[in-house]
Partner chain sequence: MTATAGSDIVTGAINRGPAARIVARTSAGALRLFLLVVALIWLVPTFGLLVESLRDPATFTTGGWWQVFTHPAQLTFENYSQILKDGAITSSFLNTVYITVPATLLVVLIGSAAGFAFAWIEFPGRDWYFLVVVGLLVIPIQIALIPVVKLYSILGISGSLVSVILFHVAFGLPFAIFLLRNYFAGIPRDLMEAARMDGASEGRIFFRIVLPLGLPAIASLGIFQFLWVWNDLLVALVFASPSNQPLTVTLANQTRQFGSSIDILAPGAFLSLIVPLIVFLAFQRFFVQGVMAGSVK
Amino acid sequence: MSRGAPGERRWLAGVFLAPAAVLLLAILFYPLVYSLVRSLFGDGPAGGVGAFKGLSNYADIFTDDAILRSVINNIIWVVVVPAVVTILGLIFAVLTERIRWATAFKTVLFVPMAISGLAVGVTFALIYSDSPSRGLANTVTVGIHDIFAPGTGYPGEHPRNEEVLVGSGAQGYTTKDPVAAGSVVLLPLTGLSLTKPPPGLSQARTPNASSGITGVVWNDFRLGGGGTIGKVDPGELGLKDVTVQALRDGTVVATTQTDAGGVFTFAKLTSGRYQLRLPAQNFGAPYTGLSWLGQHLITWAIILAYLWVYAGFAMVLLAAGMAAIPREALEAARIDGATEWQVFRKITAPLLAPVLLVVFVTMVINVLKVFDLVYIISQSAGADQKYAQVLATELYQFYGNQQYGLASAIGVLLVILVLPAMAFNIRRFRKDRG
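Could you put down the structure of only this chain, in the form predicted on its own?
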């Protein structure tokens, strides 16, 4: 029989622990038992207890399409997020040992942890939003896209009539009649926004005749109206960077582009007759970015926001673990000729393994019950909100709809999923204490 420390009175310890024990039973044990019992019953009127259903509520979790989608999303969260957060935290922790201003770097990365989940959710909802104005995510996406594939299309442009050009914007427009070498071809279009025209356009001009085929593509309309249809008038803008193709017997034999005044030239086509085509690429809508909160990306977009918050948390824990590694062992390995990668793989990583494991398991527990970011960001997704749901948000919705039996079943399932990770952490802490 073990004895306590000298002067220890077990009853006195019990007196001090009793209030905490009562509070723990009231706010944890009783709700858990009640939820377990309630999950075995259906719902009566106004959320009352209905008939006994046994495990039917649990079966609904894996047969109802909406709830099953939430289960799959939870699996994605558990498989992806803990591993990525741990890896990012490790990378940042290693970097902080090799850069100046390490303290400032750690502070900047840890700041998101000090921001409430509500504020983070609202901020990222605005970043991903495209209504009423483009959010930061698509502003950056479109900017990067346009660097490598600049958009020069005129999606609103179309022929003023079918006397010169025929076709459609989806297929392109072709001259109704063939043109001969030495011709000056006027290709009038209309539909340009004259209040906010694309940058770089200038007054359209009619080119002089040459031995080849030359012409102009322009917006045959000006603010205030007036002018002659089918002829270039003052105030009418040329359309620059429009691709023009010359076809013979349906085959493209030459391609060129218009200048700032809309003028194009086929200098080498000095004989024969050709049809000119403005291909569909000229009239495609400009790239507008990704649907971050759409069906296919919404879960990954929310995960990205979560990584922004918790990568700093993992970094701080791992940096503390790295600080506890004996420097003598690292220096000895370097003196023996080990590269930095070998030092990390053979010494740093094994000694840091316990901390890595704690961070990973802690993140598993956290993502299993993730709620705030998913709920807040998905509010901006409209009908696509359902594709981001996880078990915690489904529980909230069923509870709000007074479907307490199914909500209780989901709650019990979450507890069951979290228990192994919690038990592992507790066992680890006890082992570390000896």
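Having looked at the form predicted on its own, could you now put up the form predicted together with the partner chain?
Coming up is the bare chain, nothing alongside it.
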């Protein structure tokens, strides 16, 4: 580094640095100063500068209901996402150490990092959507719900006539006359969509008499009509999983469910007379899942998509950090009889702490600025999109409305929020260089 006079070196450095310096000054430094000043002023017509307002644009951020909601959403993002991403990344990094196809696994999880927020947004909007057809999220939710609470019912199904059953869909239907033990009770209903019947229904069947009460609940109507009213005819479907209650003096003494042919049996009711009831729960609307992009879940739904993108990032960083831990230390501890958990807690975790911190801080910065996913997924949500807004999308909206004073204040706030991360970076860099 001895060649050339200081003047010449300065000149040389200038040549190499000039393009970068010009761009950084014009597009990073000047905007910082401009926004800082602009945030203190109101707005004139057509995006012009209005009167000096002091800090009142900043006060608006925390008092205006809509902006405050985006502040709160941003807080949710910052509290939840960096911690969850780091923990997920750590779990996957630790677990993949023990499989042979770790490279493939890492690639699969890392790929979303290469995909645009637009594509991820469309992908997940599709998953959360209920239109034009039920998306994956609600298909799974409904599936799980129906396993634990089956027989979601037959909405609109009602008695064929008032000869046997009376009541209403909201209160349930009860037999007009009590039935005696040993009888076979036919409970004809109608209202099923025969062109598109619920899946899994089969031909109704009339049971044989027994000592208890038995009977059939079925759709007393078949495609094309015909058949005898009040009798089970070929082509008429039995209603399975219908709850049937037996009542004596107005209290339920037994409950059962119909089988695939619509048949129910109260084997223990061998004496006396009972009224049978088909309670309202049989006729309610079926469970349709959660409104993922509705007021309450939308932010969480977008966060879920975001975790899908960044878990792989955290995993790859942490796996690299773990690979740098000396094998001998781990082996020595294991030979000394330490359990895997002890090895992790006493050796891996402390040595990994700096990487964990880097991942965490990186995620805090990313999450403060989150825009694409919120913008895309919330737009697909229609009216409820306002519940998902964050500072970055709010800023874009004020920019669009030419409310530059407020938009600048939000921008400055974002810069202030990343200042700790900036300090962290600079300190880390200076430490690295000793």
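Positions refer to the first chain, counted from 1. Superpose the two forms; the largest set of C-alphas matching within 1.5 Å is the rigid core. Note that the coordinates shown come from a computational prediction; the quantities given were computed from them, not determined experimentally.
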Following rigid core alignment, is the displacement of the T339 C-alpha between these two forms equal to or greater than 2 angstroms?
no
Does V15 shift between these two forms by 2 angstroms or more at the C-alpha, the core having been superposed?
yes
Note yes or no: does the Cα of L293 move by 2 Å or more between these two forms after the core is superposed?
no
